[in-house]
Amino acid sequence: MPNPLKTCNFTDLEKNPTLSKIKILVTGGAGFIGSHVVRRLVNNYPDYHVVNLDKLTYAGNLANLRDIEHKPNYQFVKADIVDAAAMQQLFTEHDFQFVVHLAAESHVDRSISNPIEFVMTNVVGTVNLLNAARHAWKDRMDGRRFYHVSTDEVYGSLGDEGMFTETTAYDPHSPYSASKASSDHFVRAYHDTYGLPVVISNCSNNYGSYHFPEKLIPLAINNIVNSRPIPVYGAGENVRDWLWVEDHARAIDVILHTGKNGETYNIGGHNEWKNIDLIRLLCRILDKKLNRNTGDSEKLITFVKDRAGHDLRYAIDATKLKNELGWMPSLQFEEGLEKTVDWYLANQEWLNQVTSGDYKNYYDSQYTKR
C-alpha cells in the first residue's frame, strides 16, 4: 500500500545537516490564510523546516505557493487530518516543535448544506492532531506549542454596540461556527487535562490575495470583472470587521513565538463595514481601474434571500494582542482593498483556474436559484 504521507518536495530535508532542529507543521497550508502563513515562515525563518500539510480540497491550491515550493526549508505533505493513523505517522516521522493548525472547512453556506463534513474536519480532525501531538510530546512538552487558529464567529452576533473580547461567551449560530467552537473547547481541554502547550487565536474576516472566490470580496471582484450579478444577502446590512491576510499572518507569527501558553488572542482589523457599503466601494474602485463609467458596476448588485442564521455584526477588540505582544494592523482597509483588487486583476489566470469545474455548480446552487 502506498505511503499516505508521501511528499512532493524535491529536497530530502531530513538528511540536510544545515537545517535547524526547529520543525513547524502548518495544517491547511495550501489554503488562503495558510499559504500566507507558510510563505511568511519559510521566508522569514530560513533555518526552520516548515512542513505544509493539506488535503488539497477545492480551497487548497499548491499554485498559491509556487514562489516558495523549491525552497530548501519547505516540504509539502498531502494528507487528511481526519485520518488519525496518518496524523500519528506524521508526528512519528517528524519531531515537530510547533504546530500551526489552520486546516478547516470554513464557508458558512457549505456548512448549512453539509454540516457533517464540518464536524469531521473541524472537530474530529482537530482532536486527531491533538492526540498525535500529545503522544509525540509526552514527557517532553517544554519548548513545544500547538497553535489553533479559530474565528470570531464562535462568539455569535453583536448588536449595534460592543466588541468581542477574549472573555466573550461562545454563542455560535451556524454549523460552521459550532464546529469551530467545539474545536476550540477541545484544544483548551487538552491543555487543562493533559498539559498540552496550546494557544488559540480568534480572527475577524480576512481579505487579500489567493482567496477562493466563494467568499464575499473575491466573489464580488470576479463578478464585477465579468459583469455578472453581485449577490448580496438580505439588504446588505450585516457588518464585518476586515483583516488584511498578511497582517493576520504577521499576528500568527508573533503569537506563535511570543504568546503565552493557555491563552487566547483576538485578532481584528479595526475595520467595520456593512456588506453593502463594502460592495459599493469595490464597485467604485473597479469602475476606475476597468475604465468604466462610475456607477456601471453598482448596477450589478443583486439582493438575494438572506442566509439562515446570518449573524448581524462582528467586531473584534484586539487590545490584548496590542498591549501584551505589540501587534497592530498595518493597513487601513481602503489601502488593503486597493492592493487586493490589483492582485486579482493581475492574476486572472489563477482566478479562472479556481473558478472552473465544480465551482460553477456550487455557485449556481447557492446564488442563482434563490
Ligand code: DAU
Second form
Amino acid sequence: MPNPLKTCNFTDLEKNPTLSKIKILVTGGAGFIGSHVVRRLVNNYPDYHVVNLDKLTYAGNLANLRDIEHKPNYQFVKADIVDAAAMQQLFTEHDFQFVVHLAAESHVDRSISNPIEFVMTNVVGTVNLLNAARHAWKDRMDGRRFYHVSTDEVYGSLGDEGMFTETTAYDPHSPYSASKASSDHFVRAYHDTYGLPVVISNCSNNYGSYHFPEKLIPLAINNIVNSRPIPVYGAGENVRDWLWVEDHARAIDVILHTGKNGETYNIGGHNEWKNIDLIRLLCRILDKKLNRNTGDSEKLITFVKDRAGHDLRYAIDATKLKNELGWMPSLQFEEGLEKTVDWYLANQEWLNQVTSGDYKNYYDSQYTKR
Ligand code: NAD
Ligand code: DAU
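Taking the form predicted alone as the starting point, write out the structure of the form predicted together with this ligand.
Zooming out: every chain and molecule, the one shown earlier first.
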C-alpha cells in the first residue's frame, strides 16, 4: 500500500536528537495564517522540529513558505485531515508535543455554496486529529498541548453595542461558522471526557501578506490594481474587527507556550471598520501608490447583492489575553494596511499565480450572478 503521507524537503531530524527536542504539528501551515505561524515557529525556535501538514487545497500554497522551506527544523507533509488512517499513522511516526490546528475550509461564501466540504474538513478532520492525539498521548499527556485555532464568527452577530467575550454564547449563522462552532465543541468535549490537554483561541478578521484574494481586503486590492469593480455586499454597513496576521501568529505563540489547558482566549484588534469605510481607505491608499487622481479608485465601488445570513458586526474583547498573558496588538491599522498594500504591489507574481487556474471560475460563479 502506498504511504499516504507524501513528504518533501525532509531532513531526517529523527536521527539527530539534538535537533529535535520538541516536535510541533501545524495543520494548514500552507494557508494564510498558518504560513505566518509556521514561519514564526521555525525562525524563533530553531530547536523545535516543525511539521507542516497541509492538503494543499486551492487555499494552500507552498510558495507562502519559500523563505523557510530549506531550514533544517522544517518539514512538509502533504495529507488530508479527513483521512483518519493517515492522521493515526502520522502520530505514530512522530512523537508530537504540540499540535497547532489551523487546517480548515475558511471562506464563508464558499460554505454557502458547498457546506459539506466544511463539515468534512472542519468537523470530521478536527475529530480525526483529536482521536489521533488522544490515542498517541494516552497515559502520557503531561506537557503536551492540542491548540485549536478558531474564529469569532462562532459567537454570531452583534448589534451596534457590545463585544464578544470568552463566555458569549455560541450562535453561528453560516455553514462555515456552524462547522467551526462544532469543532470547538468537540475540542472541549475531548478535554472534559478524555482529559486531552487542549486550548482554544477565537480570533477576529486577519489581514496581511499571503491572504488569498477571495477575501475582502486582498480581493479589493487586486481589483483596484486591475481597475475592476470592487464588489461591496449590501450597503457596506457590516463591521469587522481587523487584526494584522503577524499579531495573530504572535498571540498563538504566546497562548501555545503560556496559556492554560482547558481555557479559551479571544484575540482581536480593537479595530472596528465598516466595510465601505475600509474600502474607501484602500482606494485612497492605492490612488496615491498608483499615481491616480484622488477619487479614481472609488469609482470602482459596486454595491452587489448581500451575502445570505450576513453577520452585521463582530468585535472582540481581548482583555483576558492582555491581562493573563500580556498580549496586545502591535500595529495601527493604517500602518498595517499600507504595509499590506505594498506587499501585494511587490508580489504581483504571487497574486498572478494564485489567481490563475480555478480562481476565475470561482470568481465568475460568485460575482457574475449578483
Ligand atoms: P486558509 O483558507 O488561508 O488556509 C487553510 C489551509 O488549510 C490551507 O493551506 C489548506 O490547504 C488547508 N486545508 C484545507 N483543508 C484541509 C484538509 N482537509 N486537510 C489538510 N489541510 C487542509 O485559512 P486561514 O484564513 O489561514 O485560516 C486558518 C485558520 O484560522 C482556520 O481554522 C480559520 O477558521 C481560522 N481563522 C481565520 C481567520 C481569518 O481572518 N482568516 C480569523 C480567525 C480564525
Ligand atoms: O471573523 C473571522 C473570520 O473572518 C474568519 O473566521 C474567516 O475565515 C475569514 O474569512 C473572515 O470572514 P469574513 O466573512 O468576515 O471575511 P470576508 O473577507 O469574506 O468578508 C469581510 C466582510 O466583507 C464581510 O462583511 C463580507 C464583506 N465582503 C466580502 C467579500 C469577499 C464584501 O462586501 N465583498 C466581497 O467581495
